[in-house]
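Quick heads-up: it's one chain on its own, the form predicted on its own, in structure tokens.
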Amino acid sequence: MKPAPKTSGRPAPRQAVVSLEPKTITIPSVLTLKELAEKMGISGAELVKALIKKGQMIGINNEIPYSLAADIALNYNVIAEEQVEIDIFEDTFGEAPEDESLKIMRPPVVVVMGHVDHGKTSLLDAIRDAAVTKAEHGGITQHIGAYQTSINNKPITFLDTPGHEAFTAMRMRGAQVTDIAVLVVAADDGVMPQTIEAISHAKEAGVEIIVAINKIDKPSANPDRVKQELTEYGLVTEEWGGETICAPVSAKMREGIDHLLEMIILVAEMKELKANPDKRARGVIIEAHLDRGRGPVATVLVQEGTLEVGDHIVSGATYGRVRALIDATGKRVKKAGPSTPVEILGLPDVPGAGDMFYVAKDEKQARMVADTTYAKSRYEMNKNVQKVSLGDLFNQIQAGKVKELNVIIKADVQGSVEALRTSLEKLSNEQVKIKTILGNVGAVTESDVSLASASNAIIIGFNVRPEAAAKAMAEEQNVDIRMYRVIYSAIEDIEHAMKGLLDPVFEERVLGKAEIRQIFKASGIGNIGGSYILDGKFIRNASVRIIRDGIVVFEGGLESLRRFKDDVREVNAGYECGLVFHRFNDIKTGDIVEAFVMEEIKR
């Protein structure tokens, strides 16, 4: 045993404390724990362990907000500063404050809002005096448009926005680009949930509200009750000492329309709406879709400047040259000034509805901005992807395996994409977040399936079909593709999957495909599609759908299946036949027809 070392009895000298300067890093508003560790220069595993010891259970790939990241960083003598998000568009196209003398009066932009069935579309019909009501699945106006009308030679621009709660986002978008909101309330029904919703959107956007009390021709109409109910939401009419203009109208009888338009002009004159027309244009995409003959078509509202044929425009990751401008009456025009809605032809892709558009000085600048936006959106899309499966979603949520459900949305028009995105994302709860990683117009393609496979997303199609190659690829890679004709069915399916309440489903089995090669007209029958069966077979009692450029234009039953002049039970591949569709005559040569049956699949 060694003797203990001798000590002098003096205390050991203190070691000098080295004062380390804190390290400063810049981080975005949201980032993963792994990204934070990399920024701080420490191991991700080490950071996770340290947090677990403090009772914070955060996974390496979990996203955390800036405030939490800054607190964690301080424990490691690191000061985290929030990264200022640079808006590439404002950075490129931002302008200094303008001289007021350069601005001129512009037409007011008006949005018509209101509860479903309160006569919003009928009022718009009455204003432009043309029937535009078109029945669609779900009984909802699903496409947004814009048009101009005038009274006493003073133009007014109207945005036609859907009036159902599934389209809240589109209505919000409408409110944010408008000056005046006409709130339609039925005189016999009063204030309803969507009326309240519309009031809140208009107020949030700082939009002047004019109330149109509709259906005053009905015996049960009670305008005073409507005015009384409106006071509960801060809308007090002028005759009751308030500032809200109320205009009694009957869209059906075409009464009070001129008075309503005069009130809109009066409010517009009081607001002194002005814009400078002598500069490069900027505005908002109201609607966008893919047209078979004309390619991508975007309805835009010019907010500032003047848009001209030949201008290079950029919106999101899309850029192109304006090939043609078409005004609200369908005429081609050379330019469009402030508050003017026009259709644009010439873009290579369908832009996003609700996105801003800007006119660039040349193609090089437009391409640079679009490429930067695309690269940024791809990075955001591919960040923090987690595995998920819809069929077993509830079990995975319960097991804590799923924190995020990735969705790819494909639809016939951009308005439907946005409506689905908003409605689905609203279903998010504390256990699982629904995230749309891609939403655009057109058929489901192989690249969509490839992205869904890589990110384990489900694909939701609305009024579109998957391409044959995409369908085969999806089956091979077990990608779940769900097709819908009614938006609420999609919302309901996701909601039920999250709650574990999915009923037995009916799976579609495609029997065959045919191409319409000739059209014959027959009195008393309508149009007969002279068709060639490409593969499979057609049977008399099958359901059919007609696909035109990847978009479903009809889904229903066969009225008759013919070989020469005889009705037959079935026709096989390689043979010609005549197809007559139940209550549908608008067939075209080149249309693809799919025959299918629905078979019940137990879960």
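Take the two forms, find the largest set of C-alpha atoms that superpose within 1.5 Å, and that set is the rigid core. Numbering follows the first chain given and starts at 1. Fair warning: this is a prediction, and the values are worked out from it, not measured in the lab. Compared with the form predicted in complex with guanosine-5'-diphosphate:
- Core-superposed comparison between these two forms: the CA of residue 105 stays below a 2 Å shift.
- Superposition of the core reveals a Cα shift of less than 2 Å for residue 231 between these two forms.
- Annotation for residue 524: C-alpha shift of 2 angstroms or more between these two forms, rigid core superposed.
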Contents of the next structure:
Amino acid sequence: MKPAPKTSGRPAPRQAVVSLEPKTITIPSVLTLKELAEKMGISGAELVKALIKKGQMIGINNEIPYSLAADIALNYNVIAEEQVEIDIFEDTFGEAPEDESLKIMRPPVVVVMGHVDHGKTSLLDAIRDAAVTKAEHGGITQHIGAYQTSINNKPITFLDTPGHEAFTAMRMRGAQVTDIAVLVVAADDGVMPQTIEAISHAKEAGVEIIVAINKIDKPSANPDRVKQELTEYGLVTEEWGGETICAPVSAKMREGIDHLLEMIILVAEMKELKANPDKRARGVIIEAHLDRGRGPVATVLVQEGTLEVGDHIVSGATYGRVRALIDATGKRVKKAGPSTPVEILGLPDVPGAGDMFYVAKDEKQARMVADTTYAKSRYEMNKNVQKVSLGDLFNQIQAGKVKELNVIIKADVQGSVEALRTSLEKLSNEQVKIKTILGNVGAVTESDVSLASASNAIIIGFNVRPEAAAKAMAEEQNVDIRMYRVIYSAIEDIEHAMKGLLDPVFEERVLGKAEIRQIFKASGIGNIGGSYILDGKFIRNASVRIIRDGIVVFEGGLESLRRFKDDVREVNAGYECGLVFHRFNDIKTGDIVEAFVMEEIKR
Ligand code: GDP
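Given the form predicted on its own above, I would also like to look at the protein as it appears in the form predicted in complex with guanosine-5'-diphosphate.
Expanding to the full complex; the earlier chain stays at the top.
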């Protein structure tokens, strides 16, 4: 805790005749100073001032953690109890860790990612076609956002939306959906910007990566070059003693598909993916839309338990009864177990993609949860979701929200990316680690913003601009994008924010004292305090406080500091000067003015 300066201006509490029973309030784990003041029943401004006097620089809109709030409140004879936040879903559907013996192996859930035109769609098609041929359906499968295939009678679930946008959108809502990411890299093109992005997305999500080196049918294919390039991103192929499986394929010629699927099963078996099928289902909404003929349609991925026709489900603020289940081949089914994608018909409205869904024990429970979520989401909507930002880094650290500062670097040339990455990462210290989750060449795109949003990262752009859509998205999602033209400024900015991270201790240093001896009225300016500097000195941009009869009547800044008619930067003891205060006019002769600065004490 910061030492209280000698000049604590808060008068000692008067001896109250009435009961000294402390007041008790309930506060959330994080709140703004303003919210705390309101709960305590005092003015926010007063609280800020009192804290400044104690050397604590906390703005009225800054968020503070419960522990600090409780300390502050105690000084006012208020006991602050921490409010227990209830997650209605956790509360209703949360369960104790399950007996492992109840769980059985489940199919892996796989997503396909990679650079544009490297063959993601072709690969997904090739896999789907192979499944259709094998099952002798003869027909075409419909696109419902996911499908299942199998190899050696072992099923695999593929999310049918190529690219990492969908994947990241789900993660942003906290849904951990995929087990394995197939990274498609064209053998004739090698590692490209979106390949690197995909690697970052997968790594951030802790998802296993299997590389599919595609287009090996092309004469210009050079799989070894791809493997070589991937090593730079920490993916070292097994052949070279690493742990990454690289499977050569040709989506076009349908070559190597079975081998790739076998590799997926191999990785899945190592991961021992299991779930209990004998309980009420829960899972994720993969895709949802309004179908003209069928009403709201949602494709869901069952993650645990078994979903059945007739179940009452709830997802976000939507609840309803499952009227029909349709699998990825278009067949109506009665139930769907773990890792199975199915379409649900029967919901009254369209749930949000990426949201979890749960089967409730009855309609009443489903409605209760949905109604609570509805009320809460309206409340949350009014409250801005707080993301990490340089300006507020220090407070967020205090609130225990950031221990690692994730950054995304976008620059005009690779050399700058590397320079920034090394310099920034060097700023890491014991309290905060700086981690570059993505660094590449190019403008700041929507994909960067969505990764930043999902990973709570800030974006640093060097000699690049954000795309308009990315900028809009960043504003909407409160992602901090910083643009620089000089590498040094970027480093300096972060370094400054980091100083905040180092728990800065501010101490007040009084510069000088003056007495107001005469008051002049000036039109357009207000009252000018004709003053005499008693000791020390006054400087133009110092903070000042006016003390009248031992009570601080104003604390703030100087509007101007003058000698005769001239604005001056400083006035020393023994001289006269004119003081105009920032937004404060109510001065009196005899007032004592103290000039001070808040100084950061370096550790
Ligand atoms: P996506 O953007 O990653 O989904 O890529 P697409 O699947 O749309 O494929 C981009 C282009 O590459 C298309 O013209 C495909 O026909 C072609 N392509 C995809 N896979 C292969 C392959 O294995 N060999 C060859 N020669 N071309 C391929």
